[in-house]
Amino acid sequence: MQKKLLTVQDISCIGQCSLTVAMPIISSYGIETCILPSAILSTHTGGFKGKFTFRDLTDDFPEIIRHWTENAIRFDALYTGYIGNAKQFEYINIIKNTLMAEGAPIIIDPAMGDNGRLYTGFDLEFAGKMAEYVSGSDYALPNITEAAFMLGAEFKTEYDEDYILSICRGMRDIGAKNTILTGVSFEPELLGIAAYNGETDTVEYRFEKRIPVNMHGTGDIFASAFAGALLGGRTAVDAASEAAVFVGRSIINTLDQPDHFYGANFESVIANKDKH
């Protein structure tokens, strides 16, 4: 039977990330991929020129949870992205608690930063209340800069595997049962991720050559490609592994594009999927 994920995340009308990435990715996994829109913004945070719109819509969730409850809608797993109010964690746990599945994955990606600083409009305040949101995960997938921000430890730009396991122990001690922390790299030339199992204390490392370019909404790429491999039926390890593979064809898909500031070119990695 096909497995059915809920998604719940910002739309950006334009810029490859959170709901138009999550959407087609994980649909190319054979996944059913339901959406839960938590913003709509005219374009992502990043590179374009004026004022964005933003449009939050978290006075929507009581009743479109209502009329899902009412259908008795229920939901293989939750992936959840882009949060723009703090609010909306309530009405998140409350689907948590009555609208999923026997066993399904709580898969949490805490976009709200990386480079050492949080993203527009979010604060240390909303660091900890994602903290405590992220405290339900069965996957936590924060790169180094969101993970720190959460724990409040200090973000280093040049560590060891002390400091990343540090990091992992600290997610599973605020209730992250797993942790994939994303961004990891003890090479210049390499650039990967560190798996943590939470309950055998152990840390998986897998690297990709490191493309050395910074594109917008490849951590929505890798979180939508791992939540669709893990769903297909990979293990955790794996379904990180093939999403970092995912992501960087789509950079160097992008690679000879210079007016797609903007994203990378995820589709044609979809395209492309079954000759890989």
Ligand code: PXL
The other form holds:
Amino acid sequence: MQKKLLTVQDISCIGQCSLTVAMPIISSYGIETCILPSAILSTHTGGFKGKFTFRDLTDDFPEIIRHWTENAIRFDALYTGYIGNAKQFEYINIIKNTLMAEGAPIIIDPAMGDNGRLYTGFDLEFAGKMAEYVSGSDYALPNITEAAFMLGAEFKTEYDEDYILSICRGMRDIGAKNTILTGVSFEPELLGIAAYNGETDTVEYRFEKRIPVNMHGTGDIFASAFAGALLGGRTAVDAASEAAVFVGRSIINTLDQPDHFYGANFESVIANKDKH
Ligand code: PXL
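Having seen the form predicted on its own, I'd like the form predicted together with this ligand now, please.
Starting with the chain above, the whole complex follows.
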């Protein structure tokens, strides 16, 4: 039977991130993709000129949940990304506890920062609330910045496997069952993920050739492809590895558009998916 996933994150009208990434990518895996928009922004918060608009949709959450409950809606997975208001965690926890099918995986991308910094609009208090919220995840998908902020750990750009293991164990200790840590690199030419299984306390690494550019929205592309591949039946490690390849191709396909500063051309990867 076709699976039905609910994703909660913002609509950035322009910016190739969050819902405009999640919906097409997850749908391309054949998954019915239901949405709960957390906010509507004119653009994402990173790098456009002037003041972006931000309409918080928290007040709509209780009525939306009420109506879904009335219709006995059940989701086969939950994937949450950028949440612009910590009040929404309470509502999402209600969805988690009442509207999920038995065994539905909870995938949480604590999208709130990168490169050692929180995105505009977030602070340490929010990071603390995200840490509490992430305790309900089967799969947490932080980058090293987000994990360090949630754990109150030192953010390092140069590190060894012991540091990565300590971050992963920290994630387990705050309640994440499994963690896929993104943006892991032990040598300059390679970039990849650490897939940590909290039950067995083991890490598996997957690396790709690093493309030395920083692009917005790649975390969202990764998380969306991961969710699609996982629900498609891949193991977590294989889903993460496939998602990393998806991100790499999206970046490569953007390199011929040097003026395209705000996101990555993931659409080309969907368009060519069957050809690889
Ligand atoms: O890609 C993460 C993201 C999602 N949503 C909004 C953002 C960002 C990153 O900056 O600003 C609104």
